[in-house]
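This document opens with one chain alone, in structure tokens, the form predicted alone.
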Amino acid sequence: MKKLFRSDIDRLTPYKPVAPFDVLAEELGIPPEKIVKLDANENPYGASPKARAAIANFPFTHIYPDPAARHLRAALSDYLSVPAENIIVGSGADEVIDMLLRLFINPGDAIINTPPTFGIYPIAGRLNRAQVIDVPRHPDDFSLDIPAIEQAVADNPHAKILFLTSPNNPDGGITPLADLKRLLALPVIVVWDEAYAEFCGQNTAPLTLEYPNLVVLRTFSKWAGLAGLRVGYGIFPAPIAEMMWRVKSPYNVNVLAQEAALASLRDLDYLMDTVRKIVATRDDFQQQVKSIGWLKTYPSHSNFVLAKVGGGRTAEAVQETLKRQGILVRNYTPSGLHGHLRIAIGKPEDMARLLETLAGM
């Protein structure tokens, strides 16, 4: 049987997601309501009331979804100030990334990755037969090494796609628009992933109407609290959008996901209020965590912070101690970011519990 598999699959490293919430609760012997889940950048306030009502009251789950997500794309057009024709919706932004790779990558082509950043880019790239060229970020502040990116493209005639994330995951830093525009001069598709845009107020979607090689990715998972429903989307220059329909699965976004996302856009006052709460809690947490001398956090423009563990402690040990107390954070040591934890921002009481536990270590 093994000889029938694609020859390169056994060399691929799968993406390592966080464990399911109910599984962790059972493993720890702690009731789910007692667990503080700060390991996946989820919105602690959940979906909006209108989105919940839309899911509860939707009567047509026996009917296939609109493959073009027309109503949702029309609402996104108003939200982003771009034509609906330039928007493609996916089952999470991950699917849109995969579609892009299917559209552009021939075996042997290359993508440019800028680690540390979102881990799905190299995995999806290799799955689609792309070479992955890593151009590391500056280690002090995780900003992009612009000259090195330009050199990597110049040195690799098969480079097709450059992946950039702003705010970047896992550090929360933003890339100046001047740097983006400089990199758009390169002869590659620039994928600008702004999954956390609502937390910093940026909207680069209209730039896709000016730059023929710019793709912008967004999601409802973070700010709108729909991570479990998987709704992401991309904004594309018209020629790319037209070709994306040829690689998209016909019924890729289910009916409840479409209805919940549409309802979310009709409940912006509620959702943006939760965004403001998360940002205020983040800023307060970063101020208070300064009292813990062995933990350093980096400036963040998102709904999480990256923390460097010091003082003779290890990130693994800190994560495990927190876990035993029912507090879940993400350890980045296995992925090459040695000694760092990523902490999603929960409700104020969640962060108070985290701070109290850290202070007692």
Ligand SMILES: Cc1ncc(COP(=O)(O)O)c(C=O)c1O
The other form holds:
Amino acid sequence: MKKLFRSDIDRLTPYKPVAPFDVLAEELGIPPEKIVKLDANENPYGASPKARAAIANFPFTHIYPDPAARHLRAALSDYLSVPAENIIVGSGADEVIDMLLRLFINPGDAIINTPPTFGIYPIAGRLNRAQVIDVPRHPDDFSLDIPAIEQAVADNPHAKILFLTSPNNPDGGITPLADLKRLLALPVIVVWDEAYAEFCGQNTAPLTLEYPNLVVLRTFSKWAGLAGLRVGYGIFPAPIAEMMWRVKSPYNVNVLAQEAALASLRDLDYLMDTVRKIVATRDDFQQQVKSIGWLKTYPSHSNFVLAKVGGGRTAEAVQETLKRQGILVRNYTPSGLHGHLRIAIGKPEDMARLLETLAGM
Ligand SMILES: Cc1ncc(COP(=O)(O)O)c(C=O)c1O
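What would the structure be for the form predicted in complex with the named molecule, given that what you showed me was the form predicted alone?
All chains and molecules follow, beginning with the one already shown.
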């Protein structure tokens, strides 16, 4: 049996997702409503009222979804100021990353990854038989090492895709547009993942009409509170968009996800208000966390904050103590960022409970 599996499958590392909410609640013996979930950058205010109503009232779940997501792409076209033809929707931005790899990678081609960053790129890359070339970010502020990226592309004729994330996950820092434009001169596809764009007011989508090798990724998971429904999308130069239809599975975004995403775009005032609340809560948290002398946070332009644990404590121990109190944060030590925790921004009362628990440690 074993020899029937793909020969490289044993060597692939699976993505380690966070445990489901209800499973953890049961494990900890804490009711789910008492858990403060700050481990996956989700929106603590949930989906918008119009999105909830659209899901509750949708009558056609027995009918296959529109493979072209026409209504949603038309609404996204208005939202982003790019033609609908340049937009492709996926089951989360994760699926769009996988589609891109399927479209561009021949076995042995390479992707350029800039760790610490979103962990899916190398995992999906290897699954699609790409070599992964790591060009680490500067360790002090997690900015990109631009000359090293240029060198890596020059040294690797098989390099096809460069993944850049802004704001970057896990630190929340942004890459200046001048750096993006400089890197767009490289002979590779530049994937600019702005999953957290709404938290910093960024929209680089129109640049895909100017640069033939730029792809921009977005998602409804974070700002729009639809992580559980899985809706993300990419904005592509027209020739790439045309080819993407060849690798997209026909019914990849289900009917409720399409309806909820469309309704979210019709509820922008409500959603942008929650985005502003999250940003204000983040800024308050950044101020207040200074009183915890053993925790140093980095500046963030997103809905999460990276924190370095010091003062003789370990990130594991802090994470475990918080978990026992029903507060979930993400520990980055297993991903190679030793002694760091990533804390998503919740409601003000969530952050108050976190600060109080940290102060008592
Ligand atoms: C930078 C980045 N890109 C993409 C994603 C995936 O988004 P989605 O939920 O749409 O698959 C995430 C989720 O954490 C992310 O942090």
